[in-house]
Structure formats: structure tokens, C-alpha cells
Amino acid sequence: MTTSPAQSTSAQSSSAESSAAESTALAEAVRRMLADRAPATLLVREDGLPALHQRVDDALNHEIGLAGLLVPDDQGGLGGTLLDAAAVATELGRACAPSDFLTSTVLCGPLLADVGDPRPDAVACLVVPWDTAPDGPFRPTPGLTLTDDLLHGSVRSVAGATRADVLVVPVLLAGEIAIATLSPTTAGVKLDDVTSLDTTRPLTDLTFDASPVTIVAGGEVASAALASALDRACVALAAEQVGLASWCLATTVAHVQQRRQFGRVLGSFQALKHRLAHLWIDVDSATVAAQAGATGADPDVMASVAQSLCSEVAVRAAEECIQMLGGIGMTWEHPAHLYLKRALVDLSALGTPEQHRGRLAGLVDLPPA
């Protein structure tokens, strides 16, 4: 039986809207589950944080299930979308949550799967510094040499280290990329703590003085698993920098919509209307540039679209947010601060504006000004 081009437009259509669907579901059960287990009042409180990042990635892994999510079902994963793991995304952005979900469920996850080392269920550490900018080919860091299996150097500000099971780093093989693994445990593996201004996603200096490591992949495989790695990363950034956003400028409308100054409700006076116009329309556009990321086609140029829109976005955002909260806006028992703290370490973690615009300018030929 011959499938008409309607028919088959149908089905897509309506696979489409089924997926959209369940991501729309799953996002509601992380904001419940959020809005229980990592509420603004915990939030604040800095010696609370790891406990709180612990109970957040328990409820994520365990009681919802998100383990493995963009591992294939065939590796022992759940199969599931680019879009769902956007759609979590936005969620742990919107409620400032710490969490290992961008570091290991999306970022190495899928790239172990990739390489044929699936470890759907470990907290994995892809160990590169949260400044690496996808601007072309790869390159591991220049801090690592690998000698007879043994790894040695040290790579500053890691993101994702503090509690992983297993270490994935890059490196150079006889001129090539390959992937390594090791445990954190393993011989000559030393973790410090980095004071970030980010304190809700801790940050790890790690130092190898000849490590043992695993060869799980090299060449071709290797450099095309990292490059896929990133460009997911990039996209689910930008849907957490949305949730962030999001957060931003709904907590600025309601304040301006009760406080008065003048004898006036501050969201009568037009210069406020205006500003929080223009950030709604941002923050509108920032969030169609991370869904067509998550859905549309070619990965690498959108991932860079969408981060070079959401993360200067998400900045606009958290300044407006506490300049027009005003006194409360600058206290540490408001969480505004972490807002903007977030923020303005993501402005750059996986490439900044200018740098994906650049690499945006390469990909579609079209050379800068």
C-alpha cells in the first residue's frame, strides 16, 4: 500500500505534536518537582547547596527517571529527545537549581553512548574547562599528554566533577583525538574545589600525575561524538538560560505590579512598560531560538543561533530583574543574585556571543564585517 505525501505529512505532523506533548508533561513534573525539593527559601542558603544538588539529581535520576534520557533504548537508556532534555532544562534554569543533568545526562551521556561505552545510569564528567568554545574542531586541552595509558597535566574549572562515577577526557593519540575514561578514585587523581561565582554549579580543578586510563574511542568516531557532544550542550544551555529568563521577568512584573512609589503602582509608569516590553519580546525570541535548536535541522548552526541569542538574553534579563526590584533586589536573601550569577558565568561557559557568531559566519558562508 502506497502512502500518499498527505498521509505521510499527517503521521509527522502528528508524531510532532505526541512528542511536544510528552516534553510539555515532562516539564511539569520536574516544575512540581522543583518547586518541593529546591524552593527559593533553600535556594539562599549557600551551606545548603550540596545537599540540595544531591536531592535534586536524586529526584531527577531516580524518582522521574531521567537517567540515561538521550541514551538509545537499545543501550540501556530511555531513547528520548533533544527536546525533552530542553524541556528539563528550562525547568532546572527557572528555578536556579543545582544539578548534574547538563553535565552528565546530556553532555556525556549520549557521547559514551556514541563511542560504544554506554553508562546509561553513571553521573559522568565530560573533563573539559566550562569556558570551551565550540568554534570548529575540537581540541583537547593542551594541560593533558597521554603516555602508554598513563594520563598526566591538570585542567582547570570542570564543571559536572564534584560527585561523577567516571571522568571522560579528551585527548591527543599519535596526532588523533581520542576519548579516556577513568574513575575519579583512580591512582594520581587529584579534585580541588574552585570558588565560582556561580555557586549553584560547583566547579573542580583536577590534576592527573599518571593516571591510568581507558581508551574507549579514537579518531573520526572520537572527534564526531565530541563535536555532537557540544552542539547538545549548547542547545540545552540555551533552554536553561530561557527558564532563566523566564523566572526574570515574571518575578519583575509581579513586583511591579503591587509596589507603588508615587502613590502609584510601579507598572503604571511608562518608562517600566517599555523596558519590560522589549524584554518580553527578548525573552519570546530567545525561547523560539532554543526550541528550533532542540527540534530543526542542522545542529551545528543552530546550537550556535541559540546560544548566541539566550545567554545575552538571560544577563538583560537578571539586571533588569533586580534593578527594577530595587532594595530587595540587592539583599542576599533574595535569590535574584543567583540569577545573575548564573548568568553571567553562562555568557561564556560553552562560548561566548561573539564566539558563536563567528563560528554562525563560517557555517553558513557568510564571512564577518
Given for the second form:
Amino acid sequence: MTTSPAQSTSAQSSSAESSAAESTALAEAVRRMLADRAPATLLVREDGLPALHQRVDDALNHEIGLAGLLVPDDQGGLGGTLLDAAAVATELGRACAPSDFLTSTVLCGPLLADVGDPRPDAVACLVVPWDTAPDGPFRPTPGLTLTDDLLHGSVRSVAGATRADVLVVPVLLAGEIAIATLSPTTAGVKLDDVTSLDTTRPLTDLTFDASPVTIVAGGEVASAALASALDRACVALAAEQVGLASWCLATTVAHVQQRRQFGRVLGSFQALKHRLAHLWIDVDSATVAAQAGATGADPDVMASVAQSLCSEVAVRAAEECIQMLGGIGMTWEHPAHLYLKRALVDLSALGTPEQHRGRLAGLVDLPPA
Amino acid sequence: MTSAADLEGLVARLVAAHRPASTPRPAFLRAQYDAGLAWVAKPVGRGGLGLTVADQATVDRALHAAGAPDNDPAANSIGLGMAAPTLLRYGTTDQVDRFLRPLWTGEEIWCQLFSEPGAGSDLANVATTAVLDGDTWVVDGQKVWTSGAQNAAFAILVARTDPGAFKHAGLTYFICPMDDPGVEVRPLRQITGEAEFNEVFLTGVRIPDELRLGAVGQGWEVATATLNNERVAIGGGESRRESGMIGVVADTWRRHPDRRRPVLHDRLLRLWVDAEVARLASDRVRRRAADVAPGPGDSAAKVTFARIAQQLTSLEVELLGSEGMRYDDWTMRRPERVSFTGRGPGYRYLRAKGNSIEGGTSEVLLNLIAERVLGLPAEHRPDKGAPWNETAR
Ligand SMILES: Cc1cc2nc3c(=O)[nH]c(=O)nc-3n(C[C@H](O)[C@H](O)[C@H](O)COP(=O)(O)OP(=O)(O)OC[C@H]3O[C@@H](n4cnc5c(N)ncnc54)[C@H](O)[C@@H]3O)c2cc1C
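Take the protein just shown as the form predicted on its own and give its structure as the form predicted together with its partner chain.
First the chain shown before, then all remaining chains and molecules of the complex.
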């Protein structure tokens, strides 16, 4: 372990290069951990996924020490940067690893800190459908109601709930957005595991039947915290997609360099060379976009730039991988299918590319028809 | 490390000593070069200060604010983008001393005598010969697609000096004086109606050996360095958001609310995202240290640039409907400078077609990326292992 997040806190004041170097060191530590704890051979054994999830997050949070990464240090966190988080997310994507890093550490950790209820060590889950997009004022899930601090209603397809110990629920309170928290063990809370298309990030349906909640914030504070949480998550998801796409590209290149047909290696056919060169260009662009988003400049524009681009690149990379692997890519025992499923679901996660482009239209003054 | 304030100080000193209002343009530009403020990323003594390309923006802003003239880079893009870096890397001290300053100031325009009828993508196939006669090379052959040859004082030239050597080994790189009586330049009219490029016939052109750039037989290596720089020059991109083609087409969109359609809207936003990311990617190149030579990875920027320009310009013509059916002017002209974004939408669309051909076609660059970056096997090359004059062409 060469870099601790605590060190990257102190790097905020130093030059961009040295903080980039620390993100790189962090990425290497995470990559090594994942190669050890979550190799592809374990990933494809579906019955072991919950245990794998636990192992990965234990190692991330406690061994590498990333719990509270983005919570400011004066609120008990590590005061890390979004660049650090993006570096970690890229490795998680490369390994297609199950983890609550994105939904808890990146999305909820600083969100709770922003509303004055920091819980750096908790596994927190924002109870919204996984396809919720950041666009304009936040709209709570229809049918969720709050009466006398009792929550009613249900939310489908929530990511990051299976192991959560804090549920963070955006609700309407007197016509304004508010943020409620509760424990999943509270009376009237029901979690139903969904059979998810992406088994590496399982979804959950949540039902609340007169569940008592604590309102932690409302009004401007709540909506601003939600908006920046979603933008931050878009960037981290984009970074994850860069990792996912890079794995797909590397796996495909390695395959076509070794597999022979018609007396020559597949990689010598120009039809495949050009597709792979295009894919390399796309992955390189995705890397630039995710990195630019992670610097935190121009956050709403760059979150949507990164999310719209990286989502599509990840799907294309996974699809090209399956195609160029031939029959092997269709098997359950090769991990490529897990990458494709994750890429496909994450195409819509936090908003579809088209939704992000629609949002950009407003942000950069290119009005619709 | 030079700060922005240091650079502004240097500019202030330059404009104090050579008042832009009263100094003739070439004299001012020579002084700017001598002060190291021409291209700060280049070495000290060569018009630069050994900084990064990004630092040039600070200098240019300060110069602009002081009312200084510029060196009209569009009129000498081949000189600045290709000949200069090649001279700096392979030129002798005498050659650099002689050529670099007037090149930068634009007093001497350069062109590129590489392509031939039989040697386009396959540049190493050039058949123009150079034969040594005492200490002078005598050059005979035909070049084609030579942009700006009519304005050029000098050319970078690749010629075959040893037809019996292997294809890539028999080439040598020269600086060719365009005023030699053996150089004949004929305009070639192109798709846009004008003639940016020319055919150039070389008949007994005499080039003194001092104008050889690099060793005899080293021409392929030198030419490759030029081509890598050419790709950066073409695809190197923009520093401000919405500069370049995206700015033009976004403007067209904003000015024509009546013509907007949902599908075109999504296409435009997709291209806006692509252009923004391409811009950020080229920032990476700009911040790169001056001594890092462009490589195969930079080809990506050029492929992307060409694709975006072509998709944007076709979207613009489509968006404009009947207005897009008109063309500004088919008159045959020989332009002194080329702007991809200039003139009307029809011109932009047609000119952008060249972006995936000039400076290495997109297909050839994809081969390069596949082979040099991804490590995939090279194309089958029946011409590579035999003397050039014994291979089928
Ligand atoms: C506007 C413009 C300005 C130019 N200016 C100059 C200049 O100033 N000086 C100069 O020297 N040259 C100049 N060129 C020439 C340019 O470099 C060549 O046109 C280019 O290298 C392609 O060569 P070609 O035209 O012979 O096409 P070809 O090489 O014949 O290519 C034809 C088609 O075949 C494809 N192809 C070729 N080889 C392969 C392969 N191995 N794999 C897959 N596909 C392949 C190409 O991609 C292309 O689509 C200019 C060209 C243009 C369009």
C-alpha cells in the first residue's frame, strides 16, 4: 500500500500532477486487491456473488481504508477527491466487481455530509430507481408519501440496497423536496431482491408501510445535495465504464492475437484490426471524458458529457468483445457476458445517453426542435 | 518554470522595444522570434523558451492585447506544422539557422512534395529520383496534390536515391528550392471548385547537398517524423469550447429555430459531446512537453477530427434544407490560405471530405493504431523484402 487516502487529502493543495500520481497509486492498490480477491474465475460462480461482494467491500473499506473517502476530513471522512474515487471506480469496472463503492462511498457519503448528517463508515443507499437521471429539480419517486414522519409507498429497481445500513430517501415534504433517512430494519420496510439483468450490481424493490423516518434536510440544501450527488455518481459511473471497456478491449486484443483461423491469427484481418482501432480510439476518448469529469470543473456539463459518452463506449466494447470471441463469448463460463450485462444496464443507469444529451441541450444553449 | 507573469513581462519588453504600431510586420516578427516568443515550446535560440505549447496561449493573449501582428499561420501551415519540427529534429545547425526564422515569420512559405501518382498512402513507393552529380543532387519526377506549391519558396521533398535498395531504405529527404527553373507547378482544381493543390513536375532540379535533411537513405525515417507532426497539425484541435467546426454548426442551429428536428438535435448533441471530448483530448497533447515527439497514438486525434468534421458538415447541409442546396461560388481560385470552417456550408462539407484523406487516410491511420498501439500483426506486404526496382508496383 503506497498511498493512503489520508495522503491524498493533503495533496489537494499540491500540484495536479502529484495528486494524479496518488490516484494512480491508489488505483494500483485496488487493482492488486481485486486481482487477488475477485478474479474472473470467482465472478462467474453466481452463487458466490454475495460473499464476493462482501469480501471486495471489506477490503476496499477496511484494508485499503476507503470508507468515507469523499466525506470532508472535518466531518470524520478522508477528504479525498473525485479523481481518487474515479481511479477506484475504474478498477472496479475493469474487474466487473460487485461493490457498494459507487452507490455508497461516492453517491451517499458526501450527500449525507452535505446535509449535515455525515456517516463516513456506513453503507448508505439512495433509494431511487437506478435509472434516475440528474436533470433539473429532483423529482421524488411517484407514490412515495410522507405523513406524520411515516413513509409509505414503494421504489423499484434500487441499486446498492442489499447490504445497506442506512436508506436515504428523497421525499416531498409540504411540496418541497426533503431527504429522509431510516434503517432497513425499521418497522414496515421490506426489501425484495430482484432477478437483475446485471447480477454484479443486484437491484432491490423497496416497500415502506408506515415506516418512521428522520428528516435530515429539506428545501435548497436537499435539492443541491441531491443534484451534486447524482452528478458525482455519473462521473464515477463513467470511470467504471472506462474500466469495463478497457477490460473488454484488452481481452479482445489478447484473444485475436492468439486465436488462428484460415492459417493466420485473427488479429491479422484488417476488418478486425480496424474495428479494434476504432474501439481503442473510443476508449481513449471515454478516458478523457471521465477524467475531465473527475476534475470537478463545470460539473453538470461534464457529468453529462462523460455519462453520455462512456455509457455507449462501454456497451460497444462489451458487444465487440462478445462478437470477436466467437462462441466462447456466448458461454457462461467466460466472464465477458457479465461485462456485457453490466454495460447494458449501466447504459440507462443514472440516465440514458439520450437523456444526458437532452440535459446538455439546456446547459449549452442548443435548444430542441 | 516560467509563470504567466514572467511571460507577460517578456512580451511587455518586446513590444516596448518594437512598437507594433510603428514597426514593419516582418521586423516585429523577427524580433519576436529572437525573444523566444514565437513558439515557446521550441528550444531557446530557435524562437522558443523550451516551455509547453499551452504556455503559448499566455504569450499570444498578451501579444494580441498589445496590438502585435501575427505570423498568419494559415498561410504557412505546412511550414509551421511539418517542415519546422522536422528541421529541428534532423536539420544541421546551418540549416536551422538559415531556414527556421523566415519560415516562422512567413517570409518564406513551404510546401510538401511527398505524394506522387504512384505513391499516396504507400508513400515509400515514391519514384522521383535524385542522382548525385558532384556535390549537387539532380531530381526528376512528378509530385501531386501539393498544397500551396504556387506560394512556396521551399519544399520538403522525398526522393529515391537508391532504386536498388529495399523500398524504405532507398529514400532521402531534401529541402527543395521552388524557384529552381526545373520546378513546374500546375494547379489542380478540386471538389470545392478552387485549387488548393497542384501537380509539380521536377525536371533536372538541382539541389545542393547542403540541403539534404538527414543522411542518404534515412528519408523514410525523416518523412515519418514529418507525417506524425502533420497528423497533429491537422487533428491537433482547438483550445476553446465550441471553437472549430462545432462552433459554426452550433451557431447555424441557434440561428434556425424553424429548421430544428428532434433527430437532428440528438445527432448535434452527440457531436457536441464528441467535439468537446476531442478538445479536451487535444489539451493533453498541448500540455505535453515540447520534446515528446508525436507518435502513432496521435493518429487517433486525426481520425476523430475528420469524422467529427464530416458528420457536422453533413448535418449542417441537411439542417439548412433548401438553403443548403446553394453553393457560394464555384470560381476557380488558388487560395493563399485554407480554412476548413470558412465559406458556406456546401464548401465546408466538401472540404471536410479531404480531412480523412490528407495527411494519411483514416484507413491507414487505423492500421497504424492497430499495429503500433494494439500490437496486432502488420498487413501482408509482398513489396517489402525485395529491392524496389525489382518489385511489382
Ligand atoms: C486536400 C488535400 C491536400 C493534400 N496536400 C498534400 C500535400 O501538400 N503534399 C503531399 O505530398 N500530399 C498531399 N496530399 C496527398 C495525400 O497525402 C494523399 O492523397 C493520401 O496520402 C492518400 O493517397 P492517395 O490519394 O494516393 O490514395 P490511395 O493511397 O490510393 O488510397 C485510396 C483509398 O484506399 C485506401 N487504402 C490505401 N491503402 C490502404 C491499406 N493499406 N489498408 C486499407 N485501406 C487502404 C485509402 O484509405 C483510401 O481510402 C493532399 C491530399 C488532399 C486530399
